[in-house]
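Only one chain is shown below, in structure tokens, and it's the form predicted alone.
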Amino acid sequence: MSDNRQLLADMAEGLFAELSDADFAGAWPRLAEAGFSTLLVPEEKGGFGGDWVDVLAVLRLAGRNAVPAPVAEPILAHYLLARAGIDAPEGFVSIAAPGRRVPWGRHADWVVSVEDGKASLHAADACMFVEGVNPAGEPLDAVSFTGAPIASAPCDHDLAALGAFARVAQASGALEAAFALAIEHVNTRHQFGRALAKFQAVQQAMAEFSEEAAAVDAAAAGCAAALDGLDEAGFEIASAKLRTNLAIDRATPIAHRVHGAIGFTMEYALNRYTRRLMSWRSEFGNDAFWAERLGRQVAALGGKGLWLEMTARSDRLIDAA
């Protein structure tokens, strides 16, 4: 990790540790200050000049954190206005995901959108919200343009792939936090005069759990890499949120099993991060849109074609480190 990655990790683990017990009103302006917005903005227009990697490593952090706020979603708003020549305004900007829905919408400042080539930025009181929750309770909001865009430019960059990525990096390190919960309970409750770890069966399950998040921490990495090495990184960030997706259909009941009844208390932190899982895996994407999008692509690849299109982009990936 570079000093400077790890500098900006090191800032986000203090702040969004300090942010994780916070609702949207306290957290966001501390967000907002910290500027991870301007992340993938280059430093001649006024940001951070970062790349994916940085994201990745950002937004991980954030759903270790399980950061009650959006992160995400102001890095990809003004992301995609600074790719489109749109000068980003003041304010919380999120962006409308496939289906017009908008994470934490009823709070946005503005809202981007990306549509028929074009990216167009929005005022909110020329956005209609229909208000809704997502399984962890978040806002995601049903939106309607009622106005003009305040502006637009071409745009070829897929949100909905921007997205996923978002949200794999983010249940990277959810998942993480999940285990480690799961692994000091196993650890500290004991039954029949030994610890849970001590059960072959609790062994077996708290193993294909390991294996789940390692899957998904392999899967944010090879995006990350992906988008900072290569044209498109669209069949990596299709690879990856399927992946997750079942890993976090794997994963998510073995961490409340283990944990018994106190798993599925309120008070107890698990819900934080299962609730958040069980709310990324259908957003930016189900099972179902990502496994028709990544079959076409392999379908039309073929069984040879596959395995030359993924040597060569390995190939072009390590050129490009």
Second form
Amino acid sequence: MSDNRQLLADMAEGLFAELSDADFAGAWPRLAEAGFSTLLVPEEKGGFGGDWVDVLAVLRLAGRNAVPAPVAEPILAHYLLARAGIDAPEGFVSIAAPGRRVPWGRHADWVVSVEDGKASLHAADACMFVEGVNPAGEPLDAVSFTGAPIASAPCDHDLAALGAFARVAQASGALEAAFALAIEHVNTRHQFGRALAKFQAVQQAMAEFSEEAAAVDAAAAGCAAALDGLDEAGFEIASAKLRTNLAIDRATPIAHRVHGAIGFTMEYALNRYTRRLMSWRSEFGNDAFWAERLGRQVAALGGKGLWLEMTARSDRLIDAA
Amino acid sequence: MQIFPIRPFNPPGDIPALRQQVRDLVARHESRWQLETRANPWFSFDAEFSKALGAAGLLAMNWPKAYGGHERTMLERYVVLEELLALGAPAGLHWIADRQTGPLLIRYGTEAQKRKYLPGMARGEIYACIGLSEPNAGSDLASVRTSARRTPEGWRVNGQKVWTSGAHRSHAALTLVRTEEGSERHAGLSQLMIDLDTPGVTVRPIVDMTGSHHFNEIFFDDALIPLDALVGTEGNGWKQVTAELALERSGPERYLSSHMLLVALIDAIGPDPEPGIAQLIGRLTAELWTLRQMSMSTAAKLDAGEDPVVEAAIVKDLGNAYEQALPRLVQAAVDADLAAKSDLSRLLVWLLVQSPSYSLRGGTPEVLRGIIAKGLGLR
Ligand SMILES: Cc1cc2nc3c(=O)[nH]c(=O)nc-3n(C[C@H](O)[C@H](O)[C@H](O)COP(=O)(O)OP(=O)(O)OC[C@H]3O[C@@H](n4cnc5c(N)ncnc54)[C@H](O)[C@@H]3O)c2cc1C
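What would the structure be for the form predicted in complex with the partner chain, given that what you showed me was the form predicted alone?
Let's see the whole complex now, leading with the same chain.
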């Protein structure tokens, strides 16, 4: 890890741990002050000048700490604005996810949408929100735009894909946190005269859990490398989001199973992670969405073409390294 | 605690050119390969192709030049392996020697042993097999009983190995034996490199459920094995075998065994699949891509001298589950006529019947998860 990235991660870890019990009003000013929003904005435009591997490091930690405020959305919003050449405003900028759902929309000062090859910046007073929440209880508000955007510019970025990457990164952290809780629990809880961890069935379940968390870590890292090193990372993002969704499907039941009833309480921390994982599985494309999109892409490549394409892409990343 | 920290896969040299070299070589030989030969390719044999790989410098790639190797990196070797598997090239004859027997001899063997075996292995002419399992020692490998007693004339070997892949086509078996009478479990074990044409050594076929003769039994009836067949240190066999197994768990052969069926599925379905099949192809691709990331990262760790025991077990367990599920998922989704002669039907039938073995060879899911659980501190 580069020194800069280590500093960034240390700062994020410290702040996120402090914020884990905050609400939006308490958390947002601290996040804004820390400057994560401009992580992907070039230094000459006043940003942090980071890359997607930096984003992965920060969002993984956000997921691991179940930060109850938007970390990913402003990073993507500011990135899109910078790419589209639109000056970024002050305040909290969120994004309009597919289906015009805006995470934390009711708190947003601005919303960035990408539609029909154009990125647009909307002021909050030109947005009408119908409030909703995701399974984790976080705002996920439906937006309709009631006035013209402040600015629009051509943009060939796929917001669904970038959002999917963000959820993969967050999920990798949340899975690790849920896994750590489960390890702690099976080591300390005793039944039948011994720690749960001493039962082979429990060991095997935990091993499976670790495999799924490992797969998401690998997918997230591969995806970040592709975003940094390739012209477009559609193949890697589709693969990573879909694999993450499968991991959520396989791992969250194990997390709850080994915890027993205590894991089903609001007070115990597990649900902070598993309810977010349940949300993120749907956000920015569920399994069917990415499976069909990726499957069509691969079908067009042909049987041998899949391998040729996959290896050509990863070989380009060797050159980039 | 990150369970699977990623190490980037950065082999030196012109990797696209290396891939092309393998692809060209395969293209020159593939006309004589049956479809079934190309499925599960590291279990299929073609001596001419093995020799061609040797002549092209694509075997023994990371071995010392003094023994016929090419002193390239493990990562370049990895690229060659994954190409062979993805293209369905029958690479089974030399696979074991190239993957584990040769490297073990390089690490533990005597100079004479290296001279005797390694150059031929590097040419793709000398093949080896793995003599570990016995009738009463499967997952519980430490209960092996085949005994070797030291006498002035040599080792007197008695006992039996079983499930030995390719023994009938191999020159030698690296064999785990009990050299200390009365020893138990991990103690008193040693490895002997036993030439299979030695009197008193009998190889008998076992027909597997695909109808193939792939694995065998090996019987040792008071066979006299030269004293200098001992590999490494007497009594150090368990440690050496553990090192050997680490080399074989995380490679691309742990998730690509059914790849030819995915290729056939994509080709049979055409460029505009209906949603259900498109989704299946997408799902398989996502798993394939992720497993490749994991396997490459583990290869990079091995190359850097790390000892990724847990990561390797994770790759094998997830990889086996994927390559084993692939034929079943295709069967569930595609209305294939199993008696038809189409590529898709033939591969599907072959791999449905073949794939139960994937999670047995090299260790079962329970054993792998036990290793992972140990790494997690649960046992
Ligand atoms: C195609 C093929 C090729 C092979 N090639 C070789 C070869 O070349 N050389 C060689 O030496 N061997 C070879 N093997 C043997 C292979 O290594 C063994 O099959 C494997 O180690 C399992 O041993 P077993 O078959 O005796 O099953 P067992 O060990 O009897 O296991 C049966 C079942 O019990 C489970 N089990 C066993 N112990 C435990 C436990 N402690 N806790 C929970 N579950 C347990 C297993 O997971 C499995 O599900 C090959 C096998 C196959 C199928």
